[in-house]
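What follows is one chain in structure tokens, specifically the form predicted on its own.
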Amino acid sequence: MLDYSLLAAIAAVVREGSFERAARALHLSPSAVSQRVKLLEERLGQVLVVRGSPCVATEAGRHLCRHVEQVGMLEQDLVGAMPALAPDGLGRVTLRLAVNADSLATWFLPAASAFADSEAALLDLSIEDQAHTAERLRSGEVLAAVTDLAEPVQGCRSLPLGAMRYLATASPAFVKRYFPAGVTAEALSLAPCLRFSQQDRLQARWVEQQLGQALTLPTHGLPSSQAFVDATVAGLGWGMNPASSVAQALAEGRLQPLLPQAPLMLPLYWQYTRQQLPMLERLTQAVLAAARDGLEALD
């Protein structure tokens, strides 16, 4: 038998990211929690989670802190059918999701709302470009992600949620600048533009769509969706910005299109575990409404 106390010490700490954190969560001593990881390190025969800042799971770590995750919702739904098992109920279980940063800023968060206002359970929401939050998903470390992968990571189901419009916008100042003869290849070569992250490719994906060729982009790095917007706004670059995000500052003037008949259309799918857990079902349903919602349909 699985023994629950010793599986929720190392959940806690790799969710916590300390020792310190995961002792308060659990209402015990951090020694206490530090004996429980080592105890069933040392049945398992292997380490579990990285002592550091913060604390990390290894891959098997991962795998059993996925299975509490399970477990914890497949109680959370007994418990609800049967109240007399936990008549003081059971504490929230936390599932872990990753999101790209634009759709958290964006449609997402109504369907997080949505979600927690119904269930016992907290989102534990990290956030990722979206052509790598499949990697959550690989090494076990989230239940279920927002990315650009249409096709299914192992054990999961790809589900598609629609596609969001990006639009190239600049300050009225910074076009005037660099692209008074209009959107050319060597203006772009000396226009700095605005990167999320070393994995964020939106910017060169336009560009090579719009030239039909790359191109090495001087690039300002902001990882922040709404820091990205107030950039562009401020003429610190040019950049891409979702639609929605940036319609205000269009219809002000405070933004202009650089091309504005050439949007960049991003589709995304929602993929999760496969196995039956209803709580999880009740989630996606709740995505996929908030998707409809604010995203556009796919082709």
The other form holds:
There are 2 protein chains.
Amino acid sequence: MLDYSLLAAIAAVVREGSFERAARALHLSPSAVSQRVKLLEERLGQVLVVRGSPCVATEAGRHLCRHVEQVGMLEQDLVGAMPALAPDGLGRVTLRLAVNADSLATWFLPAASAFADSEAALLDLSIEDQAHTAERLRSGEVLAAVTDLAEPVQGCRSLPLGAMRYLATASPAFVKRYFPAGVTAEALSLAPCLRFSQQDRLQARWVEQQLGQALTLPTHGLPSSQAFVDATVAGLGWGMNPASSVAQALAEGRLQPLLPQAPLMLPLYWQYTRQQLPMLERLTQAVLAAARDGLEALD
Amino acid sequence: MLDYSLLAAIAAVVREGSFERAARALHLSPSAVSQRVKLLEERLGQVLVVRGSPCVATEAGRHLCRHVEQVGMLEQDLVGAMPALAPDGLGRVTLRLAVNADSLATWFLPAASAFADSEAALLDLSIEDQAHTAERLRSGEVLAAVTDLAEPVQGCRSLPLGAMRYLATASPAFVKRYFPAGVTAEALSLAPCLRFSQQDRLQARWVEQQLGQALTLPTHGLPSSQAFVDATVAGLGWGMNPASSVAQALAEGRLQPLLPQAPLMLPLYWQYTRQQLPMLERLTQAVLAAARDGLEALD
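The form predicted in complex with another copy of the chain, contrasted with the form predicted on its own above:
The complete assembly is shown below, putting the previous chain first.
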């Protein structure tokens, strides 16, 4: 068997981002944590944690962290069936997931709270553009992800969740100022649009879909789903927002669609590691249930 | 004078994260962009952009990008006064700012839209924990930041903005389940709390403030201000939320304070580069006005 006191030290340093915080979480001294990490690095002959602010795992370190999470999930299930194994209970296992920001802002949270309510698990969510959550899965940083990638990442299973309906919206004053003659290529090249991140291609894709050509769009960068909606209402720019996030503002006339009947449908998938982990299967069931309520059926 | 066609190429690659997207934004071919970047790197004898997905600036590259933004701001003001200099107008300048997530979710957006409304400028916001926005300023990635650091970063001016009032809240069901006998050290070491990121010390600080001792708190990681509020309401954990973000949920009984009359006040500062840049001064005025409306006076 592997020495899990060493592996737990690595996992805590990566989860907490520093040796000091990891030591606090493990009720050890920082030098004890440091010794354990060094010992494992010497045995393996490679660096597992890049010391910095924050400390981050190397590729080898990420594999070990993922293994610790997987073993933690199996232990929880075993002790659930055989409580005498650990009469004082186990520490909770932390599961790292990558979720795209708009899913977290709309349909994902009921899944997280339903799952956490009944399991001895903590969730550590990282937020990415939907095009980049799969990257986190591939690199081994997370066990599961909500992604726009249908094709399974190596070692993972991919389940369709449904589609997110996006609408191009702006404030009435913004439409009046920038689109007096409608949504033309000229108007779009002057009207600032919002984008979540460098990877966010939704605005560009919608423009291509509507106009049949790619345009250079002047963009404000705003990496927050809620701020994206708020900034659209405030007139900072136009942007692609989830239909459910802007339904009220549209009904109240604080926002209007740039074009009627021109949604962009984004299919989403749940990808998770193929190992047989009952706890992860239960999380998967909670995610599928929440997606059925919050996303539209895929054709 | 420096060759600004080369400098503009570097800035676009870093802003867009790839040579292809930079080429599209500059209406050049990717190989032309690549040649310009290489030429500048050869002249300087150092790497300016780390090629990857995304491409990121090296320290030297960041200095050049910041210079391009500063010159862009000065150009906008000059052409505003002497329109004949550029009869077709200039491209808009992009200003990169770092803002802590809770400021963006509460008081900051009116400043951004008031400023963008009247200036030929685009904003590229990055979101960090308040303890880390200053890091972005120090590394030269942004021109200005909302931070909890009072002491000026080298080369920057620091202005007090006011204080954000945070309340420790949870759902009534969560309080009933985890705090039946009140907010004790034992209850806190079992009740999951939320934290925005590894750097988020607000929950730990509040516990130290109330109990006079540091505790190891089981934590869910949730890097989104809106999801933080939603997850508190959904009962995933307790967390420190801005008072203004939870006022309605508290009034409606969907949340309750863990302890009455026990806020945590977080002073915030606006730090920005000391160069004389009139456009940045105008942004500063908009930020100060929004902070007067949205934050509480510092003692």
